[in-house]
Amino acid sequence: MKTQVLVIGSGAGGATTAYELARAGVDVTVLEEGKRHDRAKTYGLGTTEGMKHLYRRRGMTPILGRVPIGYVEGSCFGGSTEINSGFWHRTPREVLARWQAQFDLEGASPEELAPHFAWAEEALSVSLSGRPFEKSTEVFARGAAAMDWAAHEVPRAATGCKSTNSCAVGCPTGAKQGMSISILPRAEAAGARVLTSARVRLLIKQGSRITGVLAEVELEDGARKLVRVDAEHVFVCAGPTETPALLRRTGIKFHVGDTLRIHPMLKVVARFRERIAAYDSVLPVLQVREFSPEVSMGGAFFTPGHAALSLSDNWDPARLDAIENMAGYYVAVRGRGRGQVRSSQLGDGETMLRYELAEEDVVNLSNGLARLATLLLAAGAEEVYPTVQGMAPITSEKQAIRWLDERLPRSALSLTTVHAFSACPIGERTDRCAADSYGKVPRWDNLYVNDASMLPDSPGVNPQGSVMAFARRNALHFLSRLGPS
């Protein structure tokens, strides 16, 4: 195969990055390691299926470290976008002032960004839900307005939203805008060609060119082949984890994969005295950003089997009689630690993940604990249980208060995340970024990041507006610069 451009990976980088070329009239191919799923057939099965369709690993991705933390990222046609929550938010002005201080990131101000955030939103219907809110959300309302404390809903790329509870497994209603529902119907529109179940092994070196790819491809017989793709110009948006890990095995390490940045998560389930059936409608849509960018509060996504999951640190079988009066919440923190993203030693061709948390971390998932406990019980929760191995449920506002003093032990912590990005830092200081300020790799004329990879430090915000505001902007960057072809 050759083509103008490829693009690796569909997710909400490298299908924005297709789009835009393919609308210029760039001959584009887009490799996705993931399949392309039946909507009707594969959507919203159950955690189970949803996993093991959609997810990297079935959902099973460690991060290593002194404290081990849970990682899930998307594999299949439209990347993480069709596993999320549909979340947006703009990149803060504070962060973008850090980045243009630490990175010297050129063209990133809010004002430069907001046209591309603007065509984001109008591409993704991204709105309030003008509608009622759940019992799961409301009872989170009640209890910031008890600690008067702001809690704002987030615009959420679900218009229409009908509250399945689908989120995590793939909406099967089309109503949360995932790339595969949205931007890269357009793309292939406009004349973009993507190729599924095609997983990118190599890039091709020759000089100081990326000359194509090396892809074994899954047939549908279930034979795999190895192909060759030719490029003259290559986009790596394979996600925050296999960007740095495909640059890294072709032999391009020059600040690859050493500054991987995630958002820690720490969840509990709260039990009440009313019936809230989380189980049964979105998660609870607010947040509460009184503590940001540091530490920021809301609603996870909520099953019988993500609730025994998050009660099993603290067994007791007993406890999911209650399931009815349960949701479940977290407290998230910016992340001040800094992992790495390196080939597996076993020599299978998998990426390992390291993350050690700053002490930082420690201190925000604490007082982070201790406040969202709080409002919890002032809304009226009996219990909270928190993902922290033998920790009696929270069940006083002094109980809760302790941990604005004191530190959560990190041999007893139980964390996930879902947000990783920063393994490719873009800038302008060589001395730390792994790409100029629009992504092109240095040393090489014709490669580029273009993924959650690029962002230069942890946004403290659902990173997917991010994303695609710095994806449009780069890939129109580069169609300023290209020349006939």
Ligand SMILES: Cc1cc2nc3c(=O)[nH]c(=O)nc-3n(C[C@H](O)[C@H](O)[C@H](O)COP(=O)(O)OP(=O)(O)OC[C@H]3O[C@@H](n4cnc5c(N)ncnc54)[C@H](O)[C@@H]3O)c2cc1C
Second form
Amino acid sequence: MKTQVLVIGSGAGGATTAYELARAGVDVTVLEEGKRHDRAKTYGLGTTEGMKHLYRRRGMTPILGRVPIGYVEGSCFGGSTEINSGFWHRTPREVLARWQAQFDLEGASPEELAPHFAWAEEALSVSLSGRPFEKSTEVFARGAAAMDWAAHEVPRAATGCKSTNSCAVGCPTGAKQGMSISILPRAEAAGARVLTSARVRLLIKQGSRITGVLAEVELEDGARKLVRVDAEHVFVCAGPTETPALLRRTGIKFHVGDTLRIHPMLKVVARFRERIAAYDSVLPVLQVREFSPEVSMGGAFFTPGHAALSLSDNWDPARLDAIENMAGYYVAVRGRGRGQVRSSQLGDGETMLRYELAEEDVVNLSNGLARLATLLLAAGAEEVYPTVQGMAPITSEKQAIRWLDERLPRSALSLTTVHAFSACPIGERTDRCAADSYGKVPRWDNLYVNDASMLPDSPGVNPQGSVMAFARRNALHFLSRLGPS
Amino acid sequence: MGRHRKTMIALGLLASAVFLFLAVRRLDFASLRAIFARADLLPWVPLGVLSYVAGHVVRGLRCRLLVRREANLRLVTASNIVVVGYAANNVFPARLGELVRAGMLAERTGIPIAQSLVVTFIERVLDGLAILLLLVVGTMNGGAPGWTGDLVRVALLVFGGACAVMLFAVYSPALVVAGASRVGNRLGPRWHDRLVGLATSITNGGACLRDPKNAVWILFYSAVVWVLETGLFLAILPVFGLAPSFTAAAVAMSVTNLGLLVPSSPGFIGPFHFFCSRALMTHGVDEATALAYATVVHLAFYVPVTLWGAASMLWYGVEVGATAAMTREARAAGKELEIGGVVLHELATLSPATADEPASAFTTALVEAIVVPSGKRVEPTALRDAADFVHGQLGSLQPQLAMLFEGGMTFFRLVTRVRHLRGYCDLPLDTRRAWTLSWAESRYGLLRKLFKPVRATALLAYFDHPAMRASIVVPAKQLARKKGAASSAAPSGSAATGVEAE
Ligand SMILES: Cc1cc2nc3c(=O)[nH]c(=O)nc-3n(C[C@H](O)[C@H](O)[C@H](O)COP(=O)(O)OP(=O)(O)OC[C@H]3O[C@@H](n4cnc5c(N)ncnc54)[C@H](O)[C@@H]3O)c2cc1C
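Would you mind generating the form predicted in complex with the ligand now that we have the form predicted on its own?
Following is the full complex, with the preceding chain placed first.
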């Protein structure tokens, strides 16, 4: 028996695709590598448990390069939306215009995307918190005001957030609208079948069609089987790094995996005079957009463990004694460098990621650090500890602004990112795109990509909104081609 | 009991009986008596047999490790399987024992026969390399005739080629399966599934070698096996008044075993004597003595293992039949699965995911050095859990990175031993902490990168552990009291100092 549409991955892209297709009466099967967890038992358990259960390779998926970059993504029912912070942005108009110009991207003007954003925002109840700021946000707002920089609270897909500080380890209260609680139940109600613990290893090719997939399935008793699942159409929504890796493992390599983009992020810990207790509340919800889309600043997930990690570049454990006066923040840049996704020739074809920072990235990170530190000092921070090896704490504006003119030494940077995209860019430019404007992979009659990997270039904002809007647009476009089912 | 199962049991018993008959029939008791009469058998022959039999136990250890992911074989069972293969080679022609052994391994572990054959293939390749190594060692001091050099070259070609094939299948399983899928698809769905299933079995067969530690142990066992087998050849030298020379024994052992690779008569009677005596003659031993030597070695090689193998076959005969029947039944049932309404066509069984193991003493010592600040008390549960977490995290790295990390850490431990004249775990905590930090914060980027994964995960896990959290984070109840104290403190700098003083 063949499924009509096979969706690989149940994250932002996969869930949206599955829901729209199932709702239209299409026979949909979703294969998800991660497990379906019981929220009451597995979510919100703490860093180590969260990483074990919800993250790909338990969070050990570094991006290699001259400056290695820590990268994580989700691998569970709902994908990265289960561990993200729920910050919501529409793709900026300027970015869409650029994509149109550079990739001949069709049907992606702000007006054309607006209904899709509106749908997602409604489905996820995206809104402002409507509550007084937590202390870590409050001091950040104070700093932004002192600098007179444009900053605003970012809407989140987390109405009724109880501020448990568990975003990154699975929201235990169900306030955050990860796919597992928002779109996937609807997709299942509409008839989509979701099989978890099912990792697709390979697409099966025949002529110009994909006839199905080879997948590793873990059964309830722990036994593992290699199985074949047949399908008429295949949507690969395995996320920004796994989609290109899977295509490449299958031998589909045309502009696939050559253009990985990320938002490199430099974190700092700030110690204030007052008690912040950032480890006890949701991360700061304010973002400084004064320098966007090239540079943005905001609050980072903060726990004693994360504090220790951020302080480890210049390790003095005594600093942790002031943990209750500390909070974590970041400066993120739009990432002009270029990365690659490759599936290793060795082993099970594991995904290997590479990214080289562009010179502009280093300049933007340096300037960003200068500005972030200035803002935090203006907000009352006594010391700002950047994740730069060998750098003394920044205690004065003079020390901070030095980095407006100087460059941070690459080899000393400890960077991270949670935003990756663009390894299978969509558009009509056959000289640079892996799929057409609606995600169909050329040369293959029934193969589509529909997740973060399709975004033609870095959006410069948190990407989930863009992923869902584009995924829905593409799913509806597919349906219009499919005809009445 | 089903009919099928009964038939299988009957076949198992029959095979055992035939096996025993063939084994006894092959013994030439007359020549045995003549040779024993003029030789100094004690204590050398029992010693040689002991060494040879010990080699089979080590082979059992190796076999157990090779199928560790699939089955938890007991050492006795693994050794018996190995010996059955050898014994079967002694009674069946053309090395058919390899098939018998693969069959029995498949039945005992439930792995597909193709996978079992791959395990056998890997063993043979490793054996070949070990034998080759001993031959090179044996001929290194010069004086060896030209043909040994030729033999080394030919063996190198054969085993080098086989080793390359093995390494490809072991370390690039995804490519092998993808290739099978591509080829199979051209032949239709049924062939596709068969080929992919076969390719998966083949790549599963070598999966244990992907774990560097396992691989090292397997290589080590292979070397030990053949050193012990050399022990047999060495022990028999004094039986004929020959000086016990390891190089002579190594050459005799290697040449004989390389000669036996050619499928031949049951028990290798003929080829064994030929290759063994020729090899010994290169060390100046006369032909008659060399032949007598070969005969005794052959008997020591043939009799105990054949008897052990026959006994094992008899012992397992009934069970082998039963397991075979069960496996067949299970295979027939498992072709199509339906889970949650999704129809899945089963192509192969994969090894189950391995459970988390506790951290090693080294990882625990490393984590302790990283996370426990000087002058502070260690929180034991936090340390243990953090070490286990780090162990699991490092095990989740991509294999290439994991290998680099392992290599780096081996280097670190080596330098530690040279620098401190002690193992890392034996260093006092303060020394360990300072030493580790000097690497983790070294001015050399490469060293910092090496320590980054372990340091990052250790700090994260230790300081986020509930026990540690409770000790560094001010509980809400104490907050009111603390607020009172803080409000009377000076506004700048001192608040933090106050916290630090607590
Ligand atoms: C910690 C963190 C915080 C973030 N914060 C924000 C935020 O606040 N706002 C925002 O907009 N974005 C945020 N993001 C990014 C956002 O979550 C992602 O951009 C988005 O989820 C990407 O959607 P996707 O469908 O491409 O991939 P994912 O959501 O990652 O889903 C991919 C799914 O495919 C599955 N999969 C992969 N390979 C296979 C395979 N071979 N077979 C079967 N299944 C497979 C994976 O297990 C996974 O479940 C964050 C991300 C992280 C990791």
